[in-house]
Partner chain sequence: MSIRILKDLSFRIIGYAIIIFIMIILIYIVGGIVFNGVLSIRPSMLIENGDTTSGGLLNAIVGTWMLVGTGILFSVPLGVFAAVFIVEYGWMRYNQIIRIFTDILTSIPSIVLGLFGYLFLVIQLGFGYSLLAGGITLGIMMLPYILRITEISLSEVPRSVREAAISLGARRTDLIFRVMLPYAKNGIITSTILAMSIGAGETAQLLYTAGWNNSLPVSFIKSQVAYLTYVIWAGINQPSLYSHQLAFASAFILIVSVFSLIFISKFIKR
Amino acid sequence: MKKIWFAAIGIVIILIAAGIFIAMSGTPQQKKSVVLSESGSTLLYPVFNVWAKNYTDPNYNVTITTQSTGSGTGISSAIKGTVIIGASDTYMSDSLMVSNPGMLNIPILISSQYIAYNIPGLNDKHLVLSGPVIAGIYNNTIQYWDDQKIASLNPGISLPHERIIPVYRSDGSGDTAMFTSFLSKSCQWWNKTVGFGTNVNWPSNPAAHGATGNAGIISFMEANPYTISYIAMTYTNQISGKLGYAALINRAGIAVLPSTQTVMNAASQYLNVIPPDGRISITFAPGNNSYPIATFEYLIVKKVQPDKDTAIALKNFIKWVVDPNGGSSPKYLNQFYLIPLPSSVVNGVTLPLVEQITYAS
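Let me have that sequence as a structure, single chain, the form predicted together with its partner chain.
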């Protein structure tokens, strides 16, 4: 009996000692704690999680909370102040900026997307498609894969006479914004009737199908041949070998395949014309070797932060995010097929915007 008592007391003492040790090692020095809450873009969500885990601030104990809600919620949460950082695949519209002048749109990354399709037998080839043709597919004027308009872009490829099933995102999405922005710039009709945004006036098409999230689109396309849709480059590994993707006719009239290089080319066409507030669309870029679908990813933050510590911690974090040795290093970005900003954009646009962040005194 005694032995049990000794053992029990021993265990208790060891546990208490361990607890004290953990408690002490947990707080080695007294750093102030700052919580940077993030909400928004599903596309940025995975990389934000990796950043949150690996980021350390020299002066603060920074906790970054992330939430995948969609760009719209991200922007509105940042405006309402329910989160510090709104992550968005698009910049705020002019009218939103007018009603909320105290917001900053800080570009941090470039992302792009595939126009993917599932045509059995042709998935290892890259079809050539153009904005007007894709618009025609979505608005039901081009109904079959062997339509003359598709065939003339792809001489020598035997296309099946099968009904095309266009797939779109039913939830609000930055991918939709990117895609529709490309179509708006390359097709008059689309620009006038459908427009661009995270959710648009989808044309009526009896074959069209909605899906939630990129993963929803991919699984739908895999299960259904003769589908076409747009899929974020982040999902490269999920579509490789299962779906084909197209080369797109760019502004110069040349078919270009998506790659880090062709997307970088597109972004660099705009270096000299990016406005100081960072809000610009970089789809359908000029240049012979530019892939026509690309966008800046944005952090939407308030110019005036509630307190000094949050403001400083936030600035440090964003600077780290665009630092090629920090958050923008290939070890973080490559796995998600995200493309870092060229250093000229970082120095010319992002950092000046970051410096505008202040705090209420």
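Go ahead and give the structure of the form predicted alone, now that the form predicted together with its partner chain is out.
Lone chain follows.
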């Protein structure tokens, strides 16, 4: 009887001890919630939406909100602190960096754009165009599709005598910066009079039309024949079979079509000269097989984040974005015709910039 009693007492003691241990150790802590708000590039918007749905952080419950507002708005929103991430197809200008020295321009991908057109009967052809000819179209000195300057680049093609309608982005746009950078480098007149940037003073042209975002450009062009504009390659599926796109005369004087390979050829010309702050233009690159409109895509963020959790979650997310097994894997990028950064750029430029992100104490 005593043995049974002592055994019962022992079991009770063990159960009490176990209860004390459980109470002390507690239930597993739930992950903290962090919101990473993003605004900006309509070029990056499609892939950002996919990233937002698929990204998981080992330490936080991260919610990524996205807005397709244009690169100009993305940059200004990041500077103001109304969003954590400004997505942009271009880096901040020197003047903006001087007035906002606490910002980082972090390269994450390589992208490009089409010079697209809607010419009934010719949308299955790749017309050849050059920077000076495109500049002439936008500044109203080349008004018709059968102009001799276009015809001389396209022998054997019957071009219509129809008024060209140049379409431009009416919102602040990294696509505009990419496009006008190409024109500035390939056309002296454009460089001296218009220049480049997310917003420019477009030349006077009564036929020209402004539209918001890549989606707005595509919608207007589909509804209006004889239009021409610049459209991000991430919208390839949206224009396929509906609009034509051009081969462009590159810096070597050769007509080159946009493709993953020709864009990478252009980017490869600059891989060894990227400055530590990541800001570099790669349009109108040298090389016989370089497509002349290419760019690094950027995340514009503050060095000093509002709190420790946001800073850590932001760093984790950007590292995942440039990881070839993460956000830069083919399953994410190939569907949008985006190109991952070479490992030399990731390790030599992107990750050192990411490590500069800190938080207010």
